[in-house]
Structure formats: structure tokens, C-alpha cells
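Presented as C-alpha cells, the chain that follows is alone, the form predicted together with the partner chain.
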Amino acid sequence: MKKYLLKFLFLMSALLFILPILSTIGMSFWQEKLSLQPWIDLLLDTPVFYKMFWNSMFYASVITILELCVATPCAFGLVTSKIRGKKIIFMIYLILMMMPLQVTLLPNYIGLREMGLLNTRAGIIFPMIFSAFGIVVLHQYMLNLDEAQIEAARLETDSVIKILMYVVAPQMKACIIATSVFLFAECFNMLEQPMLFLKEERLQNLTVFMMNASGYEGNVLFPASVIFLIPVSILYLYFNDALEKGIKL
């Protein structure tokens, strides 16, 4: 009896965790009574929403792909090269990863201002590509890389790029997927950078739209939230296996 009670309580707490998501979906079909009005308001009468949704998708995908292209070789170099000071480089990245965003924003802002990249898409993308998260997570996973395979591959080819693509990447599959999902979710969720680095509405992303959504016609907040949740939820549900195995810190 006690066992069943515990089991029931545990299931209820799991349900409690997804309750906010379920109720967001429920509320999007509600306007005094069951209705599609919020969805019509959003999809037909708020064209700016589409623009911002695609901006969000664009930023998140571009940043994720480019960061992987930059961070994987760097993590590989940090693990395999034999130079003095690589531990210090890794420590710097570890500390950078743990720094609050508000601290890194000001240096980013100053760097972007010098280069005239404020209020451009590149200004959002560049600082995020070089964020430390990807390097740290990939590095920790690469510590368990099968070195014999790399040695064997080096007899065949002299190109680091080929070895990275055909020997390292397959071994790292779970980690690369997990890192990508996290990066995508992180960029999809970004608020401070577009808010502070961008002035024009046409460049803003969905998070900023949600901030200002009370200013638009009708009851668009809930359906917008639902659409906001869809891309990351799909990614997570599809890749949840890799997500749990690919993170070693």
C-alpha cells in the first residue's frame, strides 16, 4: 500500500513538472470560452510574429552550426596538442562559461561597437559563436576519446580536418547532438543580446516579441508561447537519449 502511494506521489510530481506546458497549450484555445480566436489573432492579424519567429530560428541555427565548427577543433586541439599552458586556456574557458551573462555583455558590447557591428545580425551571431559552453562540454567528452584510432588514422592521412570528420566526430556523436540541442535552446531563449545590441524591430527575435506582446491586438500571448515551445520540444523529444548520455562534466 505504502509503495503504491509513493509511486502515485512520484507520478504526480512528474505531472506537476509538465503542467505549465500543458496549461499553456490549453489556455491558447481559451477566450472566455473554448475558441480559436487567439490563434486567429496571432496567425492572421500579427504579421510581425512570422518575421520574428524566423529571426529566432535563423539566429539559433546559424549560431549552433558555426559554434560547432569553431568549438570542435578547439576542444580537439586542447585535448591532443602537447603545449604548455593548455590547462590555463581551458581554465579560462571554464571560468568564462560560468560567468553571469551580464558580466560578459559589456565587453561584448564594447567589442561590437568598435567594429561597427551593433544593430546588425552579425553582432548577435559573432559573440555567441565564441561562447565557452561548446568548448568546455566537447572537451570534457573528448578526454575519453579512443587515441589508438586517431594514431591509426594518422598513418593513412595527414589532414586534421579529415581525422576530425571521419574519426573524431563519429565517436562524439552523442555529445555533438547534446551540445547542439543545448546551444539551440540557449540561442532560441536569448533575450539580453537582441534587447541591448539591436534597435530595429525587423532584426529582433521571438523573446523580444513576447516581451512586447501585450502591445499587440488581441490575446496573442498564449498561442505565441505554444509556437515558441514547439521547435525545442521536438528537438528534445527526438534526441533525449543523446542528451542524457552526451553530457559529461
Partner chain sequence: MNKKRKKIRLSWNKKCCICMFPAIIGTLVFSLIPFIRVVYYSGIKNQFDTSFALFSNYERVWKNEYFRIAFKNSVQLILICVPILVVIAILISLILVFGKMQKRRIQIAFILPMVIPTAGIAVIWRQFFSEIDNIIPVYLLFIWKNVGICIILLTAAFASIQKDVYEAAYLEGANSVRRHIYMTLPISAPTIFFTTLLSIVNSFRIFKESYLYYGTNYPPDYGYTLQYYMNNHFLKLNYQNLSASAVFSTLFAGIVIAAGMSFIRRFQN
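Can I have the other form now, the form predicted on its own, not the form predicted together with the partner chain?
What comes next is one chain alone, with no partners or other molecules.
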């Protein structure tokens, strides 16, 4: 009896969490009555939506790949190097990760302005690839690496890149996938940076489109919200096993 009661409670909890998603899907077919008009307004009468959607995909994909390329060797260096003060450096990264985004927006804005990168795609990508999140997560996982394999690899090659590719990466595949999914989701959802750093609509992303949905013809917010859920949901479902393993590790 207790077992079935727990299953029922878990099922109710799952339904409670999925209710907003079901509500969003239902509202995307409602305009005073059940209708496809909201989808027609979005897909046929709002062409800027497609540009902003692919901007979101582009920003999230490029930032995720580049951030992994930066974070992996940084985390590896913090774990394996013998330099003094590396624990202090890691603590600084930890503090930066926990720091609210709003604290860093003004310094980023000033820096991008001085470099002439405001209102450019590079102005969105460049600050994000040096985020502390990837370094902290990968660093914590690398503490459990097999040091014997790394030392053996160092006898064969002096190339840190080869060691990362052929020794480190295979050991932490699940962690890299989990980190990639979380980074993609974070970048796909970003709002403040495109709103502040970009002026031209052609450069902005889907989050900004949804923020300004009331300025477009028709009830486009809910259909756009449904499409907004799809990319990250596919990633979570496809890499579910790797995510579960990576989170456990």
C-alpha cells in the first residue's frame, strides 16, 4: 500500500510540474475560441520570428562549443598544475559563478563599447564563452580522474591537447554532455544581454521576440513559447541517460 501511495504522489508531482507546459500548448490554440489562428499569425504573418529563432540556435550552439573549448583546458590546468594559489583561483571562479548576472552586465557593456562590439554577434558571444560555470563543473569532475592514465600519457606526448582529447575526454564523456546541455539551455534562454547589447532586431534572439510579443500582429506569444520549448526539450530527452549519469558523478 505504501509503495502505491508513493507512486501516486510522484505522479501527482510530475503532473504538477508539467501542467504549465500543457497549459502553454493549450493556450497556443486559443483565440477567444479553439483556433489555429495564433499559429497562422506566428508562422505566416510574422517572418521576423524565423530570424530570431535561428539567432537563438546560433548563439546557443556557438557559445556552448567555444565555452567548452575554453573551460576544459582551464579546468584541467587547475586540477593538474602545481602552481601556488590555484585553490584561490578556483574560489574566484566559484564566486563569479554564484554572482548575479546583473552585477556583470555593466562591466561587460563598458568593455564591449570600448572594443566596438556593441550591436554585433561577437558582442553576445565573446563575454559568454568565458563564463565560470563550465570551468567549475568540469573542475569538480576532473578531481576524480585516473591520474595514472594522465601520467602514462605524459610519457608518450608533451601535447596537452592530445592528452585532453584521447585520455581526459573519454573518461568524462557524460560530464561533458551534461555540461553542454546546461550551457545550451542557459544561452538559449538569455534575455538581458541581447536586450542591452543589441539594437537591431535582425540580431536579437527568440527570448527578446517573446518579450516584445505584444508588439506583433495577433496572439503570437503562446505559439512562440511552444516552439521555444522544443530545442532544449529534445536535448534533454536525447541525452537523458548521459545527463543522469553526469549529474550523479
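Residue numbers count along the first chain shown, from 1. Everything quoted here is computed from the prediction, not taken from an experiment. What we label the rigid core is the largest C-alpha set whose atoms superpose within 1.5 Å from one form to the other.
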Handout entry: Per-residue C-alpha deviation between the two forms [K7; rigid core superposition; Å]
Key = 3.5
